[in-house]
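Shown next as structure tokens: one chain only, the form predicted on its own.
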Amino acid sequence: MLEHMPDRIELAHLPSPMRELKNVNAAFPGKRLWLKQDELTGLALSGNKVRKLEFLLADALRKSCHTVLTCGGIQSNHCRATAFACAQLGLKCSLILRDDRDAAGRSSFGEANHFLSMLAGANIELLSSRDYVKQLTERFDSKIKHAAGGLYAIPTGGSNGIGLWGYVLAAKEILEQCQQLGFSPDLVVCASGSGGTQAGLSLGFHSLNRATKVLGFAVCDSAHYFVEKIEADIRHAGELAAVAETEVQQLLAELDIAVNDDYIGPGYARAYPELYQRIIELARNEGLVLDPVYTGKAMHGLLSELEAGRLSRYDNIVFVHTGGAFGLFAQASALINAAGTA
């Protein structure tokens, strides 16, 4: 399917760096863990989202849209990245955010990503967690109708058959960097929050190097949900490119999508003591900044699985750091308390 890649505009600083996690590796003889630093892709530390936006916003510009509409949690990395990309491109940005403050047990209004989205000039509508589930589709439809064709709607996380192409290209970039460093990646690991990053990586490595396994660590929802979501995004990509349904079905049968949902904890954007301790440990021992929503859970899952001996057949492992550092600030008090006991 690589020949069907859609149009793209260049927003990201690429290639993002890759480095060996030498201090982490000392605990795992025979293993080499590598960090793909997609937290450094640009657009105000927008992480993995900017790669997806290169394709999504190219589509918006091609359709002569003047406003971009998307949605997510109050601390959504994707929404913040979209706001800054729109500001750079001269587009208006409208966000519908789920107000998670009560559910998360803390106040994050006007903090971190939410503050940055406001700073970038986004028009923000807040819905309570209860109303968000009930009203989101209705609000989207209403805004699209009243925009009379000038509004471009992006789903949660930028994850669909267009956005996934950002990580198809990333798979190619990873393989090229690994070759330059003298190894072939056995396993590539990422956080799965909306499924688009893993969908793109899965499609990319299937096309370029099937010996590389892709493993996602769910930060919300079940492994079953993510398998179905990744398959749906790839089907969508196939539909947009007019690829024969039988060809897409054959591809999906070969993918062997792997998702681990054992490290989600209490729920999306909700952390737990072991996760805080892992984030602190890696900051102090490796100079690595992880967040408690996405990358922290994925890295904690990866290292826990390695410690338990469940990934013994993989020697060279690449962890894709998808960004999200601003998520630390909304949970700073809990991290400070955890640091006091570390």
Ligand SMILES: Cc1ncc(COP(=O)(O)O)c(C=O)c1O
Contents of the next structure:
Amino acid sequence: MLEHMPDRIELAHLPSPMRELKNVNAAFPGKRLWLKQDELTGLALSGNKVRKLEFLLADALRKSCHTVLTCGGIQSNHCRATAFACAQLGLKCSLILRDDRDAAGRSSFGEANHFLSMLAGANIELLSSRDYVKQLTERFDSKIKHAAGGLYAIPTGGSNGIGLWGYVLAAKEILEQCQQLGFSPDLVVCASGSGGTQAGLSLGFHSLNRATKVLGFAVCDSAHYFVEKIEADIRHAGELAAVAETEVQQLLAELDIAVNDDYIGPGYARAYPELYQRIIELARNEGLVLDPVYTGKAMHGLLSELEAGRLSRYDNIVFVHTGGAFGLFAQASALINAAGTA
Ligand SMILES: Cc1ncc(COP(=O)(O)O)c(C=O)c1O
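Given the form predicted on its own above, produce the structure of the same protein in the form predicted in complex with this ligand.
Up next: the whole complex, starting with the chain shown before.
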């Protein structure tokens, strides 16, 4: 499918760096963990989102849209990244956000990503969690209808058959860097929140180096949900490129999508003590900033699996740091409390 890559605009600083996690590796003899630093792709620390937006916003510009509409949680990195990318490109940005509450019922209104989206001038409609479930489709459709063709709608997390191309290109970049560093990646790991990152990596490695396995750690929803979502995004990419259905079916049958959903904890954006401890441990041991919503859960999952002696057949493992630092600030006090007990 690689020959069908759609148009792209350059927004990211690429290639993002790759470094070995030497202090972590000391605990796992025979293994080498590497960090693909996509938290450094630029665009106001937009992490994995900027790679997807390079393709999505190229499509919006090609269609002469003046406004971009998207949606997500109140602390959505994707919505904030879209707001900044639109500001850079002179597009209007409209967001529908879900007012997620923490266990004590507190909103993060005006904090972290929500604050930044406001700073970038996005037009924000905030819905309660209940209304979001009930009204999102209707609100989305009504905005599209009113804009009469001038509005470009992006689904949650920028994950669809266009956005995933950002991570097809990232797979190529990872392979080139690994080659320069003198190894071949056995396993590539990422957090899966809406599936597009894993979909792109899966498609990319399938086309470029089938010896590399891709493993996603779910941060919400079940492994089954993600397998279906990733397949749907790849099918969508196939449809847009007019690839024969039989070819796409065969590709999906070969993919063997792997998702681990054992480290979600109480739910999306809800953390748990072992996760906070892991974030603290990696900050102190490796100088890493991981967030409790995405990268922290995925890294905690990966290291816990390795500690349990699983994933033993993979020697060179690349962890894709997908950004999300602002999500850490939204949970700073809970983390400080956990640090007090560390
Ligand atoms: C920081 C961060 N990491 C990982 C992800 C997961 O990526 P995806 O939505 O493509 O599964 C997201 C968004 O959902 C994110 O914001």
